[in-house]
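Just the one chain here, laid out as structure tokens, in the form predicted alone.
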Amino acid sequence: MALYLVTGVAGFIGSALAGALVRQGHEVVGLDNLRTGFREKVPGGVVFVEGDCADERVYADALPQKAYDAIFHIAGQSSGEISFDDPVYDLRTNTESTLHLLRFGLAHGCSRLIYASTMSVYGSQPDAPVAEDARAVPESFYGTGKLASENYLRLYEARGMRSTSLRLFNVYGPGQNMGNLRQGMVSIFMAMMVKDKHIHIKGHPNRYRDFVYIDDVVRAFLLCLSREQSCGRILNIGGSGKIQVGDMVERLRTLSKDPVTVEYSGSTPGDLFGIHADGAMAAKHLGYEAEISLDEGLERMYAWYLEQTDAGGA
């Protein structure tokens, strides 16, 4: 049995990852400030600490002072659009928090950190699968902060912290916050479809993304623990390959038993026209390939969401 620290444990990805680690029989300490997460999402068996990763006092006063086998840093503000509201907060939660965790880990004998980065670090790219060595020119404060954290991780390699940054593409699936209409393309459109029978899309239908199901994302994080060759690397974690936004929306509409109207108008600050992953490095160094197709993932998520709405949740 190993001991792991998971930040953002009350959020979408963090709670799913922590749950998987608990099911494997590991001991998990979870940290979350509950600003966007929910206490009820923290899996049973997790030692929960309420606190902010960007607050230096948390590391001395709240977290168990133990030798963790690895730290999974999932917490952070994760919307490019929202990052324009308060760039200073975005910097603190996505970058300063990483520095605190690096120092905390090394001070307590932990030499492994796995980081949830993002495809937003790339900025605008040609219409081709983007590889990890592409020039990164982020177009949002969110992407800028994430890229800075990747560079801090690189510098800390020389101090003994073996790290892996996973550049996640558009993650979706059961457990996503369906009430947040400024974060998560699939979740936003699915929530609109179910509640309003109308989907308002900011931008052109020919924009494109790479959609990756939550179970595949969790598996990628877990693979980092057993693949030493992933240390010191930045790896893309994609799923569906290139999918146009209009195509994804039409797939959603086929799931609804009711007619759904669609409107394309407006735009989002810092939004990319299109991006999709070159997964060769993840396949080579993690043995990772997505297992859940977009159609299967949407069906699973839709069934979960209907169950939640029928039960008065989500």
Ligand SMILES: NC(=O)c1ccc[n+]([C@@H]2O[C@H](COP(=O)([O-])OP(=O)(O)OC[C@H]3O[C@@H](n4cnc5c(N)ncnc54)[C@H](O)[C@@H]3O)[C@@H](O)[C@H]2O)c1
Given for the second form:
Amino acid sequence: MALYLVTGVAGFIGSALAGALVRQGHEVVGLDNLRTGFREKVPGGVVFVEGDCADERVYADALPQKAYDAIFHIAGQSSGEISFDDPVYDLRTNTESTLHLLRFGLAHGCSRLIYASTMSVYGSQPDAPVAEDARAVPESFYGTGKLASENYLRLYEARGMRSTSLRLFNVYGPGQNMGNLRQGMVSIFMAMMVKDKHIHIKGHPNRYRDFVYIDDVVRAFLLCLSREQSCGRILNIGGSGKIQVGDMVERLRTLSKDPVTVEYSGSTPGDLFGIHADGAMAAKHLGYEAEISLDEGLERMYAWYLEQTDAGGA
Ligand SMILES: NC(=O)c1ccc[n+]([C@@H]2O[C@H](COP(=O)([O-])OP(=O)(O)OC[C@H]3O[C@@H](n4cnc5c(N)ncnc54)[C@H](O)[C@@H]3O)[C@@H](O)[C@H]2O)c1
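Can you give me the structure for the form predicted together with the ligand, which would complement the form predicted alone we have just seen?
After this comes the whole thing, all chains and molecules, with the earlier chain placed first.
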């Protein structure tokens, strides 16, 4: 049994990862400020600490001062759009927090940190699978802060913190916040479809993304623990490969038994036209390949969401 610290434990990805660690029999301390997360999402068995990763007092007073076997730094504000509203908040919550965690970990004998980075670090790229050695020129404050965090991790390698940054592409699946209309793509369109029978899409239908199902993402994080050669690396975590937004929406529509109308208008600041992952490095160093197809993932998520809405939730 090992001891892990998971930040963002009340959010979509952090709660799924913490749940998987608990099921494997590990001890998990979870940190979250509940800004976009929910206390009830924290899996049973997790020692929950409410606090902000960017707040130094959390490290002195609130977190158990233990030698964690690894830290999973998942907490963060995850919306490019929101990063334009408040860049300083984005910097504190997504970048300062990384530095605090690195220092806290090392001070308590932890030498492994796995980080939830993002495809947004790349900025606009040619229409080809993007590999990790592509020049990263982020176009949002969000991507800029995440890239800075990756660089802090690199600097701390020399100080003894072995780290892996997983550049997650578009993550979706059960457990996603269906009420947040500023983060996510599948979640936003699925919520519109179920609630309004109308999907309003900001941007062109030919834009494209690489959609990765939550279980695949959790598996990628867990693989980092057993694959020593993932240390010191930045790895893409994609799923579906290149899928046009219009195509994804059509697949969604086939799930609904009611007719659904679709409208394209407007745009989102800093939104990339298209990006999809080259998965060769993740396959080589992590043994990671996505297992859940987009159609299967959408179906599973839709079934989960209907269950929530029937029960009056989500
Ligand atoms: N969902 C995606 O498609 C996606 C893609 C790429 C990267 N990521 C990254 O994965 C991470 C998790 O994303 P998510 O989709 O689960 O989002 P989420 O909003 O569901 O979860 C984030 C969690 O972190 C918490 N949090 C935020 N700032 C915090 C802080 N300063 N201190 C403590 N807790 C804080 C929130 O309350 C929330 O519970 C984020 O860092 C995000 O940037 C997500």
